[in-house]
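The chain that follows stands alone, in the form predicted on its own, written as structure tokens.
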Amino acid sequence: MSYTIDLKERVALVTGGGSGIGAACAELLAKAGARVVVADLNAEAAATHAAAIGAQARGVDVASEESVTQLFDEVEAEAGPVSIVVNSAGIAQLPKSPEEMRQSSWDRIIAVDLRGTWLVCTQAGKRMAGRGGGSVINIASIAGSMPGPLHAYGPAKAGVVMMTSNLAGEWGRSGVRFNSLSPGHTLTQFIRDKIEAGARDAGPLEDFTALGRMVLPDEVANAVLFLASDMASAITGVNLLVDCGASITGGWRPYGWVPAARAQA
């Protein structure tokens, strides 16, 4: 039996939709028939991508309560009630020791990645609850469940995962589903450019995973599409890992690492 996901007439809002994972999510939701609104701090990037996929575009600073409220007010006035939200807006972090990290940088990452997710979630949740349903997908990260030198980004994403679970319980009886999705290292155009420029080594990022490669943006978008759809109607409060198996490889280290590919017949 095969299934086709049809989101026709549903309004989907994607924050951080101007590039990277958010852009891939916006494109796939549009292909599934949703009326997509691409929202991004970079209004020009949002407009460019929206034009390419037949969507609407809005500028937004997710760290600002006023900006987020205005975004929802305008989108729902012009496009209709939002029934799907993908929270992909965020700031990445380069590995730094606590001694090297400026407090202002830590504050900004927390403000966007954690507070920003909260502001969008609460606007979406209360509106969806009043209408009896909706789906919110928060883009977290494996950095939220695996320790490392990302002393702002990791805690922010860990907070996103717990926040998602909390809100799933808060608004579940109102028909609103909240799920998070934790990608591993994803080969966005930004990372691709860094690798091609020699500023990033792809080797460790690929070897870190069970599948021996990085995640592709479209693979994250596929998971988002599933969670947004009625195919996931009984799924709420989960954190779905889309990481090519990065989360499982640590246990193999004492045994010499994950086995190499078998010879093909």
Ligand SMILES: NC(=O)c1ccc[n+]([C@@H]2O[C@H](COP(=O)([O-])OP(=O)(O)OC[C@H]3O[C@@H](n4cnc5c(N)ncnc54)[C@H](O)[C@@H]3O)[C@@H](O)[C@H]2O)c1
The other form holds:
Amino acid sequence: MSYTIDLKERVALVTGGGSGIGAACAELLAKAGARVVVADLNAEAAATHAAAIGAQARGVDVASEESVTQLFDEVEAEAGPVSIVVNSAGIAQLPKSPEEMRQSSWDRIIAVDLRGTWLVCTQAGKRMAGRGGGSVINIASIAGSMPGPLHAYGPAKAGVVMMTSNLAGEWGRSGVRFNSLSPGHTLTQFIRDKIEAGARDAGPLEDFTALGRMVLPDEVANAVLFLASDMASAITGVNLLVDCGASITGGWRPYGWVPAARAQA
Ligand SMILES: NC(=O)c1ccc[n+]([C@@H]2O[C@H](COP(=O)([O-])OP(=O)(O)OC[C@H]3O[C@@H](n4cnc5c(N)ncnc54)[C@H](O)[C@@H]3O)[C@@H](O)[C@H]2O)c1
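The block above covers the form predicted on its own; next, return the form predicted together with the named molecule.
The complete assembly is shown below, putting the previous chain first.
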């Protein structure tokens, strides 16, 4: 038996859709029949990707309340009511000690990754609640639950997870589902280029996962499509880990590490 997810021309807005994980999500949602709007700070990247996948494009700065409100007003006027939102817009950070980290950099990461997600979620939630339904998927990160040297990014993503479950309760009776998805290290083109140029060592990123490899952007998109669709109609307020098992290997450290692959029979 086969089953195809059909989003039946639902309007899907993907922030950060011009690149990486957001671009993969936009492409898969379009393939599943949604009318996709690719929204990105990089308007050129949004336009290029949208043209390639048969979507519309918009420039937006998710950290700006005015910009986000305008985005929703314009998209809904032109494409119709938005019933799927994927929040993938975000900025990463390099590992930095508190002594090294500039306050302006900390502030911008919080403004985009946490405040930006809040602004998009609240626009989406109140509009969807007024229409009786919708699905919002926030791209968080395993850095939101695994402590490390990402002193702005980690707390921002932890906040995204909590915000998502709060909003799932807030608008659940109105039929709006809110879920977050926490990818592990994902082999986007950006990271692939860095590895190929020798600027990043893939070894440690692969070794600390149970599956021994990094996540692919399409694998995140597959999970996003599931959460967006009616296949996930009873799922709200969860944080779905799509991390190749990065978050479950820590307990193996005292025992030498996860076992190597078994010999194939
Ligand atoms: N790549 C990974 O390993 C990884 C792992 C876990 C979580 N994530 C999260 O996934 C999301 C996408 O990451 P990615 O690796 O695809 O990054 P990316 O840089 O390829 O894509 C992010 C996109 O967001 C856009 N953007 C940045 N600031 C914005 C703003 N203020 N308003 C609107 N758009 C803005 C960028 O222009 C870019 O197109 C991010 O939220 C990131 O934190 C990534």
